[in-house]
Amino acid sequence: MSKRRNWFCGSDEHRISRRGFLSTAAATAGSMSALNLLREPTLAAELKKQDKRVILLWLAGGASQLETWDPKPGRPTGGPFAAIPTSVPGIHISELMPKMAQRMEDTAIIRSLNTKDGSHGGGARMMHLGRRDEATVKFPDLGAVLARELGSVDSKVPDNVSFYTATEGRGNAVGQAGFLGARYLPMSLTTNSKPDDLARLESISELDHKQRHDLRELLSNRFIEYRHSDSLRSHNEAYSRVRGLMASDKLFDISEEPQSIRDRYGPSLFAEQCLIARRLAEAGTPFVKVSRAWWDSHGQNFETHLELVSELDHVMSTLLDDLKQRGLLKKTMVITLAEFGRTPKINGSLGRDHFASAWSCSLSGCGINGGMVYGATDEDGQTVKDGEIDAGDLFATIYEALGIDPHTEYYVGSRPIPLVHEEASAVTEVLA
């Protein structure tokens, strides 16, 4: 299998004129300073009409590809678990994922990641940014880009939410808006599943709260009536957005869900946060990351994965079912990703170590050609033998599937910076 280097998949949905985009961008470049977001307004509006979302299941610490998407049963590196057939003939995954095995039609497995960074910090940054920062440029992470590309200025819900309530590896869970600015940083939840200080104070009634808002708006509108100032308008937008975010408080409260739905997801923290992620996606939040730690199994790898993969299998399959039944899966992409995989070699502690040379991830739902496997590793999983891709190629694939040209260029000062590194291209076989 060879990797194709096409920028567009050819579908109407993805047919975006890069030449037209750049032409418009070049015409306006001279009037912009600092960060210039060279956008064709009609293009941006069209993308947002498509109403796409992403839920990233971040498997912090590095999940084993051999105990999930790329099993090697019967080989010295294979470990004790078998491979089982899936609902798609010819595709086998670990026996630890029987529920996902019956739901492969909406999922594409990529088995050929070679990201060349086996450190927690460096690998996590790579798989959040799609590239390495430069000395003079801090790049936005996936959530910030999607908040910018798919979110709305006047949105009543948060557009970038990150759950990381474990302590292990939290410092590696990059939340970086880079040159896009703080507006696109995630709402980071690190101590519980609900934002602190988001709800209206009990001492202020809803009527009082509304009247205060109306008075502030009246005075503000009078003040700016004969003035032309972007900063003043931004100030008003910020107030409007805060009220919207306060109104979204209930999205984080799963007690609003029927008990039957809560039971389907299960009682674990990961399950509950995935249910909140579905509620946020349903309400219009473009990007939600739910982190599950800690997969760093240098010892007792198989016991660790028996517990964590079983939970992932149940929660992920429930999430996909829930999205599908609500008609949301076609516009919501679900990603499983980590900073790297685990070594095929089993060490003396019955563990697997860090491994970034030949590992796997999965993409489900929006824009994805489900029921397929892209790329392959050798019989022991030591190297990629077909379809090798890097982090930039993966990000380009994600952007293309969402209808975003991965070679869209932002400008930082006078420098054009594409969403992915210059050599990256989407894996067209994975795109619907």
The other form holds:
Amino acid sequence: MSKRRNWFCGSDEHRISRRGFLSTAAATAGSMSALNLLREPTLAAELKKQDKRVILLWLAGGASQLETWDPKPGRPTGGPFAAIPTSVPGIHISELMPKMAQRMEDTAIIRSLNTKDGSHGGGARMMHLGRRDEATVKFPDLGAVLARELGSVDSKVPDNVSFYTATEGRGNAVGQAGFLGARYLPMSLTTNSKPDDLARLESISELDHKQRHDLRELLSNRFIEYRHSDSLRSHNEAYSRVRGLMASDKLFDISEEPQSIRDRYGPSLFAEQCLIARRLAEAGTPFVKVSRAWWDSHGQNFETHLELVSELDHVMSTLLDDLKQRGLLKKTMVITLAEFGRTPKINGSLGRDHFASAWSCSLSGCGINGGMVYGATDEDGQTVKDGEIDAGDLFATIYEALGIDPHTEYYVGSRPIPLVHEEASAVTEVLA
Amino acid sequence: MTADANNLKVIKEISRRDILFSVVALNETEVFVGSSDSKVHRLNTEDDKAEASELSGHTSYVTGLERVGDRLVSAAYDGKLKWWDLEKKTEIRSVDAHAKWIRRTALSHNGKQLATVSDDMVCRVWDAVNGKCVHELKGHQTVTPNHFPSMLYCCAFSQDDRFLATADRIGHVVVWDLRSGKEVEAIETPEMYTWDPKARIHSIGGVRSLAFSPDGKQLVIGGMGHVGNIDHLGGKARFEIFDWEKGELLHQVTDDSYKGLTERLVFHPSGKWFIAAGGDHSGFVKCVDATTGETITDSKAPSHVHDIRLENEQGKLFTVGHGKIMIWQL
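Can you switch from the form predicted alone and show the form predicted in complex with the partner chain instead?
Below is the whole assembly, all chains and molecules, this chain first.
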């Protein structure tokens, strides 16, 4: 297997013809707002009916591929951990993941990411947006796109939730709706696992609250009737969702779960937030990001990974089991991803540094061809030797697995913006 | 010429491609080192090229080496203890000693017992000659107060071999009476547990070294102090000196000159001073007055020091670490 086939030839003709077609198509859209989808409404409705969700386990700071999905035992770069066989013959992962090793059937490992940006900020943006920033366009991140693509306007639950309760690296935890608008920004939880301001004030009765809501809606609808303003509509839409969101308050309360389930997940913050993520997914939230910080192990990489991978192994395997037992795994994708991996070279503090040239992620559940490894690195993990992909290819794969055409284009003014960069294509081997 | 703390200086430096975790001297010119390549290497330190010959059989980092008569015992992260015939260069015994990584070994002063500590949080004391388990010492918690796996890093015999001290990741130190196999004292060093509940939600650090004074009264405990950024070994090297029978802290020393872990502590036979070594990205070796806790002499090392071996009669100190073997004059 070599570099994957790319259906976009890269020629100007190809690029121009795509854009030309789309420009024409956009013009025919006539009265469509500045941002719109070029697709049949019935298709969009069909997609949403499929009721798919994503839980992203964001390993902030950069987890080591060598201590997780791509071990190199016995090599000078391999570190002290062994590789263990998994329930899928031929696939070995780090000994730090014995529980996931017994649950590989639903998981695809990608070992061939080359994303080139080894800085925390730049890498995190790349792996949230699936592409490089452009000066003139503010792209939406994965969560915003999925909230838009998979969420429902009339949903009673939040459609984009982001946990990042540690402080280190929080600034890199992109939550960006970009040109999709504030409607698709995440509900960000940064200080605890429950939204602070979701509960109704005790000084306002339920009846009062509903009447205020109805009055505000009446006035707002009249006001907007004679005006054309996206921001006003967005504002109105947000308000209309408030009562639904307030009703979702209990989703964040794990005391509502049986103790046996809480015990299965365990007592750590990451475990509790993953349990909430499952509750949200079960209730219909299309995208939840649980950020686990902080994997930046420049010193004592092996001690850090002994702590953090052990936790990831337990929590992730519990989450997959829980989703599966509830019949949710087929429509819920679980992703492990970070801004980059870590250097094969072990530094003087027994640490590993930033490394974006050859690293790994995993995809489980919805739309994924589990029990397989895609791509390969060389014997020391220094370079990708097979199936190199970039962030755009990964995002195309995620979208495709969810039933979203990755070459769908949004319009920002007259400019077509594809969901993924033009050269990107899905890794078909990973798709179910 | 016996070792003198005031003479500390490097006399030879040998570069290696691997990471060395353990060292033991065979004679004045030859050492064995335990390596990240899962092997034990024998080197002549006077040979300019210092070419290694190897003993192989482990499957992970070799973290403990002890000489027992004319045999060598090695311990590794693979959980195995191996006895080697040095003349034939062959393995003569392998014992599945622990379920997880063996972090450290210690040989009793009479050479009869060998202690091993592991991340399975058990300390086992072995008959150093026949490899039979003599004691199984359990008392350290398997998980930290924050629900993560704990680690049992180090152990040390008292001079009379009656007591054995063990220490873990959260700064809990236990002294065991080897006649009864019971815990006789517990000491807490909470500064060495670097749990960060807010910024990073994990920890590094722990107690990495222990040494009893020759008179058996003092117990020195080494690790790293408070660290703000645990991405790196950014805390000051630290050790605490206890009158362990009274549970009384005599001195706590945070090193303003050196950062990182105090990986090894070794008393001079006089009991007047001890050697502390370790580091962060780079390393340090220092000689410390045991009465006052003050530095007598110190020196930066070119790499993190993982193990030291004092050869008092030769006035030599061997240190090994990240890609280096260093020979020091004392």
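In this text, the rigid core denotes the largest set of C-alpha atoms whose superposition between the two forms falls within 1.5 Å. Because the structure is a prediction, the values reported are computed rather than measured. Residue numbers count along the first chain shown, from 1.
Next item on the list: Classify residue 221 as shifted (yes) or not shifted (no) between the two forms, where shifted means its C-alpha moves by 2 Å or more with the rigid core superposed.
Entry: Yes, the C-alpha position differs by at least 2 Å between the two forms.
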